[in-house]
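To begin, one chain is listed below as structure tokens, in the form predicted on its own.
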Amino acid sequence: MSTARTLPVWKSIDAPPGGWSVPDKAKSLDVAVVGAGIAGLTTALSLLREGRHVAVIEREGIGAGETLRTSAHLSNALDDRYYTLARQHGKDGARLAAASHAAAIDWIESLCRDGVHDCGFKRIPGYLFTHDGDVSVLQKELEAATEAGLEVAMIDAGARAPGMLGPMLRFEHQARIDISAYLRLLAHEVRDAGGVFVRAEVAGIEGGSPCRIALRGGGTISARTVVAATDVPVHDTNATYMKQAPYRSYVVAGAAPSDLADALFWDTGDPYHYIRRYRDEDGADWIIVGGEDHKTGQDDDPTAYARLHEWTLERFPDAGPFTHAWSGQIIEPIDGLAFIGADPDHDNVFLITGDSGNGLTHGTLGGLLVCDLVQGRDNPWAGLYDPARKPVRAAGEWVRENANAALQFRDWLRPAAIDRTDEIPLGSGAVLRRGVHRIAVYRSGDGELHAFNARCPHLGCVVHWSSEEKSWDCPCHGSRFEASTGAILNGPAGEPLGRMELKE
């Protein structure tokens, strides 16, 4: 199943090109790369260019994780600011950071020069306008970022941007793409290259020689090297949970303004605004406007697409009508920066994590730097992106973010919202108390109501109801469950909800 239940601009992949294929248990893998999203796409072709047997394990289909809940930006002016990167990270830390997402950029752009189809690939700058007026924090940026090795430079709106965003920063290189476009072209080369596709759910990974995955409904696949693509770790590792947080961005999309430059736009506001145009295949101009986040399981608010509808007419009035709106899971690391290399909780298998609203850069910098340490490489990037760094300059954000997670365990003493089934409407659902029990329960659209315990099986928090996409997510950690089965829709919860009586 998908993710969520919203449906983005972008085109779904159901099936990989040649369609899936059935793995020989009996035989040990090479590498098994788990997700078939950006990173692990990139992953799998960069070690299938190696000489190297490569399966890829999917439980739905090309994308379908959280690569098409992008906006797809393609943007080494990092969402973090470069002055906190450097703080966190030093400076020459921030320059790496500048440099390892200018060369996924690029590798982007190889891939669509030399394949059949250019993706909507495109060079165009980026703007980062505030969002209150104080230039200081643009003064700020263009210092850090200068420093960090972009090409940057404070401007006037007017000319060469919209004037009602006011005084920016231009960032030149940045880049645009249509996502699905791209991911069906990664996916092509990746089977031309020798790699298969197999469909299956994990619900282990344990390292080793060979390492093991175990599969929902029962088996095992054996492999050398295990490559966890999979946005969050699903398998029982300890290397990240605590150091990053999960949080829900909200995206619409419809006609777009006569007057928006073919550009990537930020906002300084927390949660920030980013917005860009895109033209689909059939010739027809989008806007793309994105922002409204908030920690998943947390501060649930269906008016979210409404109030971004809001702040872009009052910027932009000849913009829409809009027709999509969708949402997508953000995995915020502590310190900024994705954690990407080996587990140093299980021998021989590697991590993909932590996104932090560059989902598509540091997807593809993770694919490269993984098959570099695979391959027994030196990368000048292992140290800054290690699973096993200690961000010992941001333990005031660990603490905050981890004191908010302990919080919510909360939930257990409070009383229930609602305490009789037949309060809760059709297409919704809620936690009710018994005794010592909380109870997800959900009404389908027939009336059928399908209880699960609503206590997640990572550590433990109650799961809350989301309005926006009918799922049960956790406020802890943000593992995310199907309404009506309890399924996994997002780690790092390893086990589905387990169902339960239901008596009035």
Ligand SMILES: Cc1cc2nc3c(=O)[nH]c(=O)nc-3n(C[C@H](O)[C@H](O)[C@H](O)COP(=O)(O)OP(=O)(O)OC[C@H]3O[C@@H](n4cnc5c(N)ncnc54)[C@H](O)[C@@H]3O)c2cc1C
Second form
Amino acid sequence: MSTARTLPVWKSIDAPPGGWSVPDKAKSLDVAVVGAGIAGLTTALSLLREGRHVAVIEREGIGAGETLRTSAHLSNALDDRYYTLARQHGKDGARLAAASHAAAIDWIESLCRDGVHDCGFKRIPGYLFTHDGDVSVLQKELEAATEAGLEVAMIDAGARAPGMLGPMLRFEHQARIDISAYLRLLAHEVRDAGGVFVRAEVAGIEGGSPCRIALRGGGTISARTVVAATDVPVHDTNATYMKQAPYRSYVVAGAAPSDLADALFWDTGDPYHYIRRYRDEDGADWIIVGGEDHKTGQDDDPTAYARLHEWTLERFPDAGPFTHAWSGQIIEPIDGLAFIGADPDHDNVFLITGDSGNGLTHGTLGGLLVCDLVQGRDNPWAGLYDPARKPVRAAGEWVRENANAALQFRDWLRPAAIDRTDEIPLGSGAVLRRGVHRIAVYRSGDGELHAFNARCPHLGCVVHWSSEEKSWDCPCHGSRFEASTGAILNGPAGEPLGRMELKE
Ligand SMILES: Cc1cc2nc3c(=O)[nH]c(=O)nc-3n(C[C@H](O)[C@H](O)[C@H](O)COP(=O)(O)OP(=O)(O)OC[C@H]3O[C@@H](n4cnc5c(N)ncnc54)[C@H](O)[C@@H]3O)c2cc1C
Ligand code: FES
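Counterpart to the form predicted on its own, namely the form predicted in complex with the named molecule:
Starting with the chain above, the whole complex follows.
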């Protein structure tokens, strides 16, 4: 069970090298890293290299969360723009952010260079172009990004990109990678350094000396240090969920047009679009195009992929055919930077969350930063990414996102769109009203009905049906649940949807 049904272009990785260990083999640990995405594996490898004994606890598979749903740009030209970051974190903060993401790309590059197999890593330029011809945004970003230390220039057309007639910003030293090959490399390195992979779902984490990890289905593991690298924390912490917002993001991939440059391209729209070229292990060239983001659980829109196709073909008529379409969850921190460091609610527990569209570099620098913190070393990035920080200069965004979440409770007052289960088509779901309850009902392909309490176990919003991923998605903070079992796909909910008996 991955976090979504749609299939990305990347190869899946079922098991870690050497296979899974059972939880009994890891009753008492030095460091437990929860989550085998890019953040968890980088953390595990960094701590193993320091001589620590580390186990990675993962409920599903290597990269089975959002990492294998990425488009795999590696960039320190951050999505949220340097003129915004400088306003929210000061010019020194913007410089530190740029340096930390650059360091993450360097770290990935050096691991790939020394690795046992090719991960398709290549340094390429990145181009930011306008979606509406407003060049003043580029000018502002040019000044702010230069001040933050990036090598960037305004160029006239020159690279094959949408909007290629207008000027663009060209950022040097960006990169791309085959994320599946890279995760396999990371997992090999973790195993070779003595790391252990445990297959289990964590149901709770309690800080202390030692920390206690409760496993779903029974059993506990204790560890001196726990790193929660589950994309969004699923244990009981209030540190971050009100400071970040969940978005669904869409991607399509197909045969690349021959004249598409090997570069990263993204526009200034909101939501924005991006393009990259990718050569797979068999030598096939792909165009990957993404965007059309919307808030999770809100504005369910099955036409997102069609719009991406149309947008691409308007610019590249010979692109395709498109063979892949998938979506994933992006967690947007309201001040543009991830939350990485000590969990203020639990002693000896560390968090890596708030990845945003730059989650591969956020996850990597997160691993390096948490390693320093666990080892008791100073790190210049620590204050910038501290999960306990108050994003005072992003107060407007904070109010907007939380007002939007609060507004979703109005669902409790609304009538249900349908009343009877026989109105639910095969392979679809709907929320029904029964007295004071809301019941989330899914009719699977064989006609069987699966009914759950539609109250999100996180803070009680009513979940919505996602027609595109066939899941139950919470419009408040983005928890997602599997249609026929109610199992957690994405946090912050720490409990699955409760089953309910269905009476017509
Ligand atoms: C469509 C899309 C495009 C993107 N494009 C880019 C890009 O081009 N560049 C970029 O830098 N970033 C990009 N991102 C963001 C980036 O891919 C993610 O932010 C990043 O991969 C997150 O990594 P992670 O390790 O933090 O989380 P994940 O990869 O989600 O890993 C978390 C792991 O924890 C496991 N887990 C969760 N709960 C539990 C539990 N209770 N017990 C045990 N295990 C658990 C999950 O199974 C999962 O394997 C994109 C994201 C999306 C969705
Ligand atoms: S995710 Fe917070 S109420 Fe559902």
